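Next up is one chain by itself, shown in structure tokens, the form predicted alone.
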Amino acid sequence: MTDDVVVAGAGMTAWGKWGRNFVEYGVEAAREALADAGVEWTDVQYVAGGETVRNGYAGYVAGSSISQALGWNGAQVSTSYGACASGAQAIDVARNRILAGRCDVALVVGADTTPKGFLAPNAGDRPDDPDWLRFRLLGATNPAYFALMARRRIDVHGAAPEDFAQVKVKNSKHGMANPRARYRKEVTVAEVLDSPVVADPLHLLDICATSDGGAAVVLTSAHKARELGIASPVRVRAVSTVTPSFPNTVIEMPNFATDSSGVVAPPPRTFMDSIAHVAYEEAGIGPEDLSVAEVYDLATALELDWYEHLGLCAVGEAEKLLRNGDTAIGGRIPVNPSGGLACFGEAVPAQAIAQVCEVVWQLRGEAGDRQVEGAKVGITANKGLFGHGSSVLLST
């Protein structure tokens, strides 16, 4: 059994809105990751794909669809779905395959072609499906849920819409330096607050778009990385795919009622807090060791929540961290130096992998004008619908 997994290669398409088959984006990202690793496609022993549910049968078997497009090579294959956590789950499957000694080279790839506008449920009546119910009975679109969380920050921690707008300002500045970002334009607080209100208190520029795009990484054993001549490897130190614990005392989409804590004591930490905690525990690393973080800014207010869930600051102090410039490039702990989803938009099966790609480039010192100086340890964080946690911790 090996005890180390290395990210030997990383690849990502530019993100935008073209409406092409998602497999095209996956192949482009995969080929870039293979070239980056110095690995031939024929040497890949395992392919882990992130599933995209909106693209027909080929999406439900994304791993084999992309493998077929690259050319059948006899590799073993899997496809994972965990909504926005799909990419992290695929990384976990491939990583564990290597840790078990079952392969030395694995390709992890996710890609998506999204519909126009905010994501909506699939067609058909499903009255026993909480996701269908929250859309059809409550009218609770994703932006409505994001707005509830934003309102919570205002009511509990004294946040202001100007704080949310400042997150967008920071990330748009970061994204200006990222050639793969869809939106590369700086904005001001006034421009965010002048954009249309989508779900009070969130404005249009507070909420990420839906995008097309793909991302991929090549994972290898430490032994194979040495064979490839990788002198300073980026290692996967932990992957967290934790679920909530009963009673879940904080509302999580798509559920709009909390579990009863009347007769059962709350767990030691909330679901969102537990996502990074599990990764820290596995790696033996704490938030004080981090150099950089890529977090899931579906909406600006959610990035502020992540500061606290990752342990970057105490509960209620996220706004202070932001206002002090600590989470901007050049600050104490830069968050979303890629520009985040604010500049990329959602391409669901790809985005957790894309976060890992950005951290890899940061830890290698290959991030160009958005480079975080001296980056040694990085973490990614997001979550998927129905309690799919997602965090990957990497270090040099």
Given for the second form:
Amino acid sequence: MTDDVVVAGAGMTAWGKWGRNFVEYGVEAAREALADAGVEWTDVQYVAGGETVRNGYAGYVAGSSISQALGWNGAQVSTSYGACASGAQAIDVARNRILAGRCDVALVVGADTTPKGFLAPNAGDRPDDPDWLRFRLLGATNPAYFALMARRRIDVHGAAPEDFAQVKVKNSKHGMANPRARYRKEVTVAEVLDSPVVADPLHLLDICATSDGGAAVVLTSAHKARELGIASPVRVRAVSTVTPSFPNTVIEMPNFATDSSGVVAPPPRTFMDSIAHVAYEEAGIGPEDLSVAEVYDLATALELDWYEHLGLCAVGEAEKLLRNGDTAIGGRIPVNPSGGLACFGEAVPAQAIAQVCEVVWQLRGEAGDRQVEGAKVGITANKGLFGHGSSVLLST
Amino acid sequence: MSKARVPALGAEGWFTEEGGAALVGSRCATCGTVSFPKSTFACPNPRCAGTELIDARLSATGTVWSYTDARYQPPPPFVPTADPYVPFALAAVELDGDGLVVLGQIVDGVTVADLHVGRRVELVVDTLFADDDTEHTIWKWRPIPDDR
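May I ask for the structure of the form predicted together with its partner chain now, the form predicted alone having been displayed?
Expanding to the full complex; the earlier chain stays at the top.
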């Protein structure tokens, strides 16, 4: 696989809540990634931006704004919008440019500054916008959709709110060893269960915050990586940006209903199951080969769903995997060694790239006190509003 | 003078009270696929190019697929009905026979403690919010008593 695209550099700001212009975070992350790769900004041939998100939709233009701030270098550019999956789409575009032989060095960057509180739609009556309608007609916030999935785990699989709290406990332990994490404090089960219920059965500490941050990777061809003197590069083995297959029988944010399975039978895999499956198929790698995973824990219970969607365990067995300590650092398949969204909060267009940065550091053995010993293969998984799947599979 | 009763902005034509409360979706004249909210110009079945979509009355009963509540007042454009805010429950309901799950608020006075996955519910048309001269209506789910 000598022609795999290589992650030559990774860079990330610390996550926080400063309210500065997103471009500032993007520039900081990009400069760190470029320095890490040993690439000059003026040698970057392609820039792929993960679009900022405002009220569910594409916001400020990412790719060219960050390019201009770095100083116009004449690179070609794109900006991708896929809500939480925007960063993975940007990686996909840059990687395919390199695979097609159209460039050797690409910068992928995403950054955002996120308002406080519930993510809500734009002001003004917009009755043709499903995102406006779900707030107006249902009062259905993002946590409400997360809570529907959490309740299924309790009523269908016998999970307990304590299991959800244990995900937070695990991730907060992981995040304590991550200098870029916004929250670096041990959390107990009691603290989670004593925090106010936001959307039953989810408590405030089950749900991720919204944050400011920026993340970037420099992707190069294998040839260019050799030229840069990168001896054992981390390779991008697959990228999945899959959409659902009809009929999608699990309710997607911001929809009011699922597709109907009345005429066409449901596909063999649910949308969530298909996200990693597409990546596994492309790479010829399976869940049994994984050393580490970074998944989108918008809420604690959703991390448990991901264990099953990634094939780390059978359906209904995620709680057992967690209780066994299998997904903690030192366990069989550590999940979210970065601390996950539980410790970062979500900076939407940066997050899928941040997941890749963490896997890169893990596979290089540069993750410090949160290092997963001997990590060779890692996967990221994420899903964006409006039906955007995303997964990136990396290996040494 | 009684207030005018109209479907909430955006939900015009999404439900009916004629012949009993029911959601109104669409049915593709070519393949029979049902959707809610209505498909108006293209059938959602990827193997069907149907463009003739007929209004279809959906089943008014179903089974709770999942449920939650909103303990904090959602941000605008949600319109609160009480001050201070009173939480409400939401349910995703698998409609009898139509092969789809539809979200809706649960009627006032029913909390998550009264619900479980598998609970039988029926559709009602209820007030979403009211202003000076108008009651804005919406569909909601109401548990069916166990002995019915």
